[in-house]
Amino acid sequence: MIHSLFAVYYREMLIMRRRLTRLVPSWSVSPLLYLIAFGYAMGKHVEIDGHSYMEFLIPGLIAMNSMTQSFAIASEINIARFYWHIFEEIQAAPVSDFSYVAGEVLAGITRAFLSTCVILILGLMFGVTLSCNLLFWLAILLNSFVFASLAVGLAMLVKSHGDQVLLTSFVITPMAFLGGTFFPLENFPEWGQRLVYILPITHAAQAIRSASFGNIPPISSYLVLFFTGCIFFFISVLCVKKAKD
C-alpha cells in the first residue's frame, strides 16, 4: 500500500517540478495583489486588535491560498482522467482506493505548503514577520487536509473538466471570501456568524492568524479541520471505488 500511495504521490510531483517555473508565479500574483490592493493603499492606516492591516490579511491570504491550492489538485486529477485516461492506467494497477486519495491527498498539501512559503515571503517584502511554528503548520496541514480530501472526491463525481471550474466558482470562491480572511468575522451580524463558522475555511483562517500571532488558537478548531477531513476523506475513497465500477 505504501508503494502505491507513493507511486501516485510521485507522478504528481513529477508534473509539479515540470510545471513549477509557472506555477510559482501564478501563486504570486492574486496574493501580490491582495497585499498591494487591500493591504497597502486600503488598509495602510487600519489596526485590528492591536496589529496593522496587512498583519491581518496574510494569515487570511494564507488560509484561502492553503485552501484553493489544495482544491487545485482536482483540476489536475480530471485531465488525467478526461484528457490523459490516466485513471483507467490506475484502475488496471495494483493499487487501492485508499492509496490512490492517499497519494492525490499528499500532493495536494504539498501545493498548499509550496503556496504557503511563497505567501510568507511576499509577506518579508511589505515587512511582516509572522510566528510559523508548529502550531501555525499544523493548521495549515488540516486546511489543506480537508479541500484537498474533498477535491478528491468532487473530481470523481463531475462529468466534464468544466464542471469542475463550476464546482470551484460555487464552492471555493464563496468560503474565500466569506471565512475571516479578509475581515474580522465580528463585522457581521450574529446569524451572520453562526452561519459562516459552518465553513471550515472560517475555522482554519483563525487558527492560522492566532498562531502566527503567538498565540494559542483554539483547540475546537483543529478538531473540526481533522474531522471533517477525515469525512471527506472517507468519502472520496468510495467516490473513488464507485467511479471504478
Contents of the next structure:
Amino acid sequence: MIHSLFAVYYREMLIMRRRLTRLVPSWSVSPLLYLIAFGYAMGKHVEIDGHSYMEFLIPGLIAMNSMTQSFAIASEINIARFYWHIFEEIQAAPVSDFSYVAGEVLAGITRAFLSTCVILILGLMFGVTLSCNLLFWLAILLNSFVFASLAVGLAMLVKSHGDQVLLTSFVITPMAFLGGTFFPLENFPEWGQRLVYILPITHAAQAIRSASFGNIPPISSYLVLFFTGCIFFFISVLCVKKAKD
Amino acid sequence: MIKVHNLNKIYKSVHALKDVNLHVKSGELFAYLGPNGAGKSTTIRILTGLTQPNSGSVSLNGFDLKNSSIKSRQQCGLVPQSINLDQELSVYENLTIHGLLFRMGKAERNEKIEELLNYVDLSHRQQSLVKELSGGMKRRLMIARALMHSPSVLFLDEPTVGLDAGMRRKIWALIKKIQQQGTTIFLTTHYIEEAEFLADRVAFLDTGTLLVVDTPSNLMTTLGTWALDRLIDDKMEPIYFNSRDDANHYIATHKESFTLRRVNLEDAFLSMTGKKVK
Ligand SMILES: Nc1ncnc2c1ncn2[C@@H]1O[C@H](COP(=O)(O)OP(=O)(O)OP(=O)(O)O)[C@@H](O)[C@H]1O
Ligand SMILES: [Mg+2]
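Given the form predicted alone above, what does the protein look like in the form predicted together with the partner chain?
What follows is the whole complex; the chain from before opens it.
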C-alpha cells in the first residue's frame, strides 16, 4: 500500500518540481496584492486586539492559501483525467482507491506547506514575524488535509474540467472571504458568527492566527478539522469507484 | 489464460457488448477486429478492470476479475487507444512512475528501463520530455511502459493508429518480438493487414456481437483464395475463386473489367456482416 501511495505522490511531486518556477510566482502574487492593498495601504491605522492589521491579516492569508492551494490538487487531477487520461494508467495498476486518495491528498498538503512558506517570506519583507510553532503547522496540516480530501472527492465526481472551475468559485471563494480570514468575526451579528463556525476554514483561521501569536488555540478547532478531514477523506475513497465508469 | 463468459455491457442507451464469450490461450496473439464503435475498447477496458461489466464473468490466469482485481492487474499490461503519458515528464520519469505503481524496487526498475528503451529504440531519448517526442515514439514508449512490470498478458488497443506505414511495420515487428518472449497478446485493430500479419487467431466483432473466432487463414479460405473485384452500380462486388486459373478463366469468358487479387480478411468480414471493417 505504501508503495503505490508513494508512486501517486511522487508523480505529483515530479510535475510540481517541473512547474516550480511558474508556481512560486503564482503563489506570491495574490498574497502580495492583499498585503499591499489591505495590509499596507488600508490597514495602517487599524489595530485588532493589540495587533497591527498586517499581523492579523497574514495568518488569515495563510489559512486561505493553504485552503486554496491544497484544493488546487483537484485541477491537477482533472487535467490528468480529462486531457491526458492518466487516471486510467493509475486505475489499471494495482493501486487501491485508498492509496490513490492518500497519495493525492499528501500532494495537496505539500503544496499548501510550500505556498505557506512563500507567504511567511513575504510577511518577513513587510516586517512581520510570526511564531511558527508546532501548533501553527499542525493547524495548517489539518486545514490542508480537509481541503485536499474534499478536492479529490469532488474531482472524482465532476464530469468535466469546466465543472471543476465552477465548484471552486462557488465553494472555495466564499469560504476564503467569510471564514475570519480578513476581518474579526466579532464584526458579524451573532447568527452570522454561528453560521461561519460551521465552515472548517473558520476554525483553521482561528487556530493558525492564535498559534502564530504565540497563544494556545482551542483544541476543539483541531478536532473539528481532524474529523471533517477524515469524513471527506473516506467519502473521496468511495468517490474513486464512481469515477471509473 | 483469458476466459470471458457471457459478457454484457450496457451504456445508457447503447448495448456495447452482447453475450461475448472468448477464450484466449496462453502465448497466443489474439486480434479483435471490428469497425468503429464495435465494442473493442470496451472489451479491453473490462478485461483490465477499468470498467465494470453489467453481467458475465472474466478470469485472467485463473484469477476471477471480480474478486481479485488488484492481483489480476499485476498480470496485465495495457496500451490504451489514446495516448496517456505524462507529457510534462521525461521518458525516464514516466517509466519510473509506472514501476513504482507496480511495486518494483529501484534496481529492478532501472534495469528494466534500460532494457526496454533499447528494445523500443528510445535509449537516446531517455531524458526527453514526452511532449517533445513524435507520435510513433510515444506509441513505442507506451508499449515499453506496459511491459515494465513483465505482464503475462499485454492488451494493445489500436497500437498503430495514426502512424505511417514504416512505423506501423516497426511496431508490428516489436509486437511479434514480444510474443516470442512468451507474452500473451490481445490486440484490437481495424486495420485488416495488421490482423492478417500478426494474429494467430482473429475475432470479428460487430456492434457488440462476436461473430466468429478463427485463424486468419481459415477465415479467408472458406471464401476461396482469389478474388475478382468488379464495379456494379458504383460498388465493388468481389467474386471468389479457389484458384488463380479459375479466376483467369472467368475473366476470359466475361466482358467487364476486373481486378484480380488475393482474398483477405476484409472479404471474410464483408461476407459475414455485409459491411467493411473500415
Ligand atoms: N463511456 C461511455 N459512455 C457511453 N457510451 C460509450 C462509452 N464508451 C463507449 N461507449 C459506446 O459503446 C460502443 C462501443 O464503443 P468502443 O469504444 O468500445 O468501440 P471501439 O470498437 O473501440 O471503436 P473504435 O474503433 O472507434 O475505437 C459505442 O457505441 C460507444 O458509443
Ligand atoms: Mg476503441
